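What follows is a single chain, given as structure tokens, in the form predicted on its own.
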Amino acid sequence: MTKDFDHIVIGAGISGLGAAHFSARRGLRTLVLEAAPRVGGCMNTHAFQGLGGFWTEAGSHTCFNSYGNLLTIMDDLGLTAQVQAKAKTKVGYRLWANGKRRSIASALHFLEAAVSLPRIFSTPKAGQRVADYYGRILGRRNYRDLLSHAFKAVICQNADDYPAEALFRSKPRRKDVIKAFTFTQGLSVIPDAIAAEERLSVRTGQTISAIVADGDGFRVIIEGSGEVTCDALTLAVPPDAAARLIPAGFDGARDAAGAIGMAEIETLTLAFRATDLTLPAMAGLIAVDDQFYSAVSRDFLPDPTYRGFAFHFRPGVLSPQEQVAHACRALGVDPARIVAQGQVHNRLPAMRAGHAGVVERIDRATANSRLAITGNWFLGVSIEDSLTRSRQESDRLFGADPTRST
């Protein structure tokens, strides 16, 4: 029987939207279902009400010209020409340690780094823990005093047991695009543009009760809305949600996904009048054994009136009021000077060394099927890692895209 759609994607983060874009450009009837009221997932540009459109990023903060799959999507949508360079004036990160802002160099052991760095050529990365790999190639003291905190700031969780190969991946750069970029309206421009494509159908506020493998396709049962059917299905949700939704017959994939933990992050966004802050322009703060992992500023794209910050707090440690007070202490400003604020709940996968074996089990369980699984918990948490997985799964489901050369 004819299905309602050729392809249904569950989840409208960048992984799911990328999967939907890759199938829609093949001419397939594609539907995206998202539980939240907005698309984008961790790509979340938070616009402060009443501040004339001033925003700060509450999730993903930067895109790079090494993000090849992202750039091809942007090319398709006419977005590449709209990119905005980050920081005409170079801004850098500072450490927040023992209640003081300090330079990055103050925690770096230069001699140890110089002695250890040549080991990068003889130390394998695959299968290693972050603590073991980077402790070897840059030195144990450098890892203890600086790198462990910097990596926590990147992934908003303890990084010691994180798989080293998933943290940073070398990718070719496109020389016709700015190295690090954003947009005048923030990174949410990208997921919003994908969701607005005429060849896609996107429905938000959709809670999926169950997914049933049905002959040569799938039935997706939506809470309070009946069901829709498809020939091919992509799950682009966190691993705990995937473990709940993976249909019967794919038990190996369900068990593997269910073994992956999640890191919860409480993100506080703050806006101030620029004249109320004496803090010099900076990229943000890397916290050393503190209640927050990192703070990222909007100073990379200066506004004449306001300055904005996103503080990524450890979950359940401070109340919302205590978070505000602590963030203002780190910025050296009275909380009374806040002109707008917001709270965002973020989640990231808590991958561990040996994660490649988990992915292999999922891939074996879904091989030769019409079920694809993608997300920021396969190759890594970056935007490009997510899209690389989505493209791989799209090619597996539908064959190589003849319109793409990369």
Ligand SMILES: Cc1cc2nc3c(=O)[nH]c(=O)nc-3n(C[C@H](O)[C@H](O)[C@H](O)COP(=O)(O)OP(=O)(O)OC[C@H]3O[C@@H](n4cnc5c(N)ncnc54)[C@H](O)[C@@H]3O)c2cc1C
The other form holds:
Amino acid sequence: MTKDFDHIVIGAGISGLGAAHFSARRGLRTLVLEAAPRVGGCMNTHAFQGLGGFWTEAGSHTCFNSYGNLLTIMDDLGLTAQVQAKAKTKVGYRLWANGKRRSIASALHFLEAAVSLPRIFSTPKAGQRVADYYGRILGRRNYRDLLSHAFKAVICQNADDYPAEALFRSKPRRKDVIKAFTFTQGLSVIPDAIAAEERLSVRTGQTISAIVADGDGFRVIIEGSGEVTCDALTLAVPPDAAARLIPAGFDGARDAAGAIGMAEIETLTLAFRATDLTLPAMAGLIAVDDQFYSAVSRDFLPDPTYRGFAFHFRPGVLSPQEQVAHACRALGVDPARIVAQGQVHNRLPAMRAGHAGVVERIDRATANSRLAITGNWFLGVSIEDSLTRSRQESDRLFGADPTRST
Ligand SMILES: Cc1cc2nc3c(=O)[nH]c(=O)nc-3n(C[C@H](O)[C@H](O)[C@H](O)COP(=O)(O)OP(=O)(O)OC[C@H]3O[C@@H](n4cnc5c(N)ncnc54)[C@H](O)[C@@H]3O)c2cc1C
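Moving from the form predicted on its own, what structure would you give for the form predicted together with the ligand?
And the full complex, kicking off with our chain again.
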């Protein structure tokens, strides 16, 4: 029987939108179903109400010219020429420790780093915990006093047990693109442009009750709007949601996904008049044993009137009012000076060393099937790691894309 779609993708974060783009460009009838009212997931440019479009990034903030799969999508959509370089005067990160802003260098043990660094050539990364790998190549004290906090700031969770190979995977750079980039309107330009592709159907606000593997395809049952059928299905949702949705018959994949934890992050966005802040321009704060993991500023793309910040707090520690007071203390400004604020719930997977075994179990359970599973919980959490997985799964389902050379 003819199915409604050749390919259905569940989840409209960058992994799902990438998977949908890769199949749509092969000419396949593709539908994306997203639970939230907007697309983009962790790519979430937060525009403040009443500030003339001034925004700050509530999730991801930087893309690099090493993001090859992202760049091929941007090429397809005519976005590569629109990338925006970061501030000409480079703004750096600061530490927030014991109620004070400090330089990164203040926590670095230079001699220990110099003595340890040659070990990088003899220390394998694969299968190692972050604490063991980086503790060895930069020294235990450097890991304790600086790196552990920096990594925690990046993945918004304790990074000690995280798989070392999932952080900072090296990839070839594209010389024709600026090293680190964003867009004048923020990174949400990318998911929004994919979702707007004419050849794709995207439905937001969809609650999926169940997925049934049915003969040579799948039935996706959507609360309140019946069901849609497809030949091939891609799940691009966080691991806990995937474990709930993986259909019967793929039990190994369901069990493996269900065993992966999630880090919950309470993100607070704040905007101020630039003239109300004495704080020098900075990329953000790396917190040392604090109630927040990190704060990312909008100073990398300065605005003449406003400055914006996103504080990523540990969950359930401070009330919303306490978070505001704490963030303002770290910025050295009176909370009365806030001109706009917002709250966002972010989530990131909590992978553990040995994660390659989990991925193997999932891949074994889905091998030779028309079910693909992708996300930021396979190779790593970066946008490019997410898209690399989506691309691999797309090639498995539909064969190598004949129009692609990379
Ligand atoms: C604060 C923060 C800063 C970051 N900074 C960077 C950065 O600078 N550079 C970088 O490369 N990466 C960064 N990342 C990581 C990167 O943004 C994410 O890992 C990546 O965007 C994840 O994409 P995804 O599609 O795999 O998952 P998500 O973005 O989590 O998308 C999953 C989607 O599935 C939807 N969904 C969930 N359940 C269901 C369901 N049952 N049915 C339908 N839909 C469902 C969700 O609503 C969501 O839209 C950052 C992440 C965070 C949180």
